[in-house]
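What follows is a single chain, given as structure tokens, in the form predicted on its own.
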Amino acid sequence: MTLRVLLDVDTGVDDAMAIQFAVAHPDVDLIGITCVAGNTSLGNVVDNTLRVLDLAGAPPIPVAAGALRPLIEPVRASHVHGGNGLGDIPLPESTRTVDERHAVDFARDLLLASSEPVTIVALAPQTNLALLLRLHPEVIPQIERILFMGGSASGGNATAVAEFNVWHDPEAASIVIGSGVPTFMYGLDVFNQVTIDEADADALLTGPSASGRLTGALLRHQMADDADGEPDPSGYAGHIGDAGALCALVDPDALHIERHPVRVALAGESRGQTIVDRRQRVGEDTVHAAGSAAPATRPTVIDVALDVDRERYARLFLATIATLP
């Protein structure tokens, strides 16, 4: 079944790889995508997208450019995507135009214009979704689900427990999480798990296929994990990142998946952890909120992904790839 698609991005290392992808995979419709600041700058996110589009030998899929900061937070880039968010690889320049509308504006119009629901694929700070969701609800019934890039049920790379695109807007997370749209976590549980092997991103970066080369490079540059941001010593790491959130969007079968409430930390040292609850049980804090003068809000229940077969996203991954010029 094909699946009508806007992706919003903040086009750093992964995220090329992700918007190679949905340009590929026979199963995505991809109507349009909107871009943040997060990964880079957005004058960065606009450009590299334009120019990854290109060299996937894409259609004129609408673009349009969004949120310049968080709602609340300063910009604060990420140190592992290099000086231009694509590890410093050097792409063509595009012809493309950006649509003149601001993200917003462009997505409320593509919803509303939509003759069926649309999904939304958020591999990035969710400051655009927030702002379209508090300014026009009236799109809710247009969106199928959000299928969100972030957050985690164990620990962080931003913080000790905040993923870098929750953490990066944790307001915004909150009120897209908070909507009432269908939402699902693909967070680093699983984020983390899927790799391609070192011998097939060299296949990639020696291949004929312009795209496929430029896999290979993306998968061969080192987002550090490590805490003091220094490389991998092994020299490879391949992880795949934000492409497996496309991944599980067309194979969700190979995910494990729960159901569970889920709330984003507002403050202190914990601010934008996903605070994922895994109890069996009504805790204490449920008891004795009872009967207080303010309860506590309840939190949203939600999807999220707790394990996943890697191997088979991998080859998913690959054999899609393998499709572009």
Contents of the next structure:
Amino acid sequence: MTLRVLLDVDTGVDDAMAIQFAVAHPDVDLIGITCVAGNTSLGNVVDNTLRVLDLAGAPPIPVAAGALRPLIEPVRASHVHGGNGLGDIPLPESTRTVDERHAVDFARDLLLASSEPVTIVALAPQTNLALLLRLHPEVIPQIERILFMGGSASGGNATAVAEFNVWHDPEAASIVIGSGVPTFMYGLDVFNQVTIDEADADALLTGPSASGRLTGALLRHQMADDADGEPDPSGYAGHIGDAGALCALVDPDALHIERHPVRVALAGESRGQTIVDRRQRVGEDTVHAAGSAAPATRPTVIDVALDVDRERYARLFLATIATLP
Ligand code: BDR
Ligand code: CA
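Having displayed the form predicted on its own, please output the structure of the form predicted in complex with beta-D-ribofuranose (BDR).
Let's see the whole complex now, leading with the same chain.
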């Protein structure tokens, strides 16, 4: 079944792989892309997105620029994506133009004009989405669900407990998760698992397809960003990152998914952590809630991906990218 998809990105090494996947996969009808500051500046994000669409031979998919910075936090580009956000890999300048509307207005118009509900796949800090839901709640019935890359039920990457996208704009993630829109969290528990081995990355890098060569270079960039910069003896090249969230969209059966209450920690050392309540039984905080420091509101229950058939997603990713020019 074809899914109508609006992508929200901060392109971004792995966002670039995700955009290529979304363009290539026959079950994804990519109707628009909104950009937000995150991995790199908004200007870089927009520029990278247009260039990647060109390389993938995409039809004229509308692209709109959104929030320049998080709701409260300052801009903090991720160091792992290089100076241009694409691992310093140069791509030809694009001739595509950017939609004149702010991403929030663009998304509102797109959703309200759609003849069927749209799935939003968010691969970035959720600033645009939070603004959309707060400014234009009338779009909510038009959203099939929000599938977001972000958060973790285990450890973090930006901090010991917080994943980058949520840490970058915790208030925005809290608004989105608590919005009542059906929400699916593709977090670090699965994000880090789907890797491509060195031989496959090199085959892409030296192959005939321009998109394949970009993917190979992006995977190679990730390997170079490993702690010691040395090739891993296990043959590990890099992970598909955000592209895994697109795999989750078209092949959810490869995931172990559970429904749990999730909230975003907004204060203190754990700021930006997604607190996933995996308890099977009511806890003491609930039993003895009166007069305790328990949260005043019950966290929203959402779908959380906790494990993945990593081989299956690696194969799906490679087979999909292989169809691009
Ligand atoms: C997320 O942050 C960025 O580095 C990636 O693009 C991904 O969306 C992982 O924490
Ligand atoms: Ca991203």
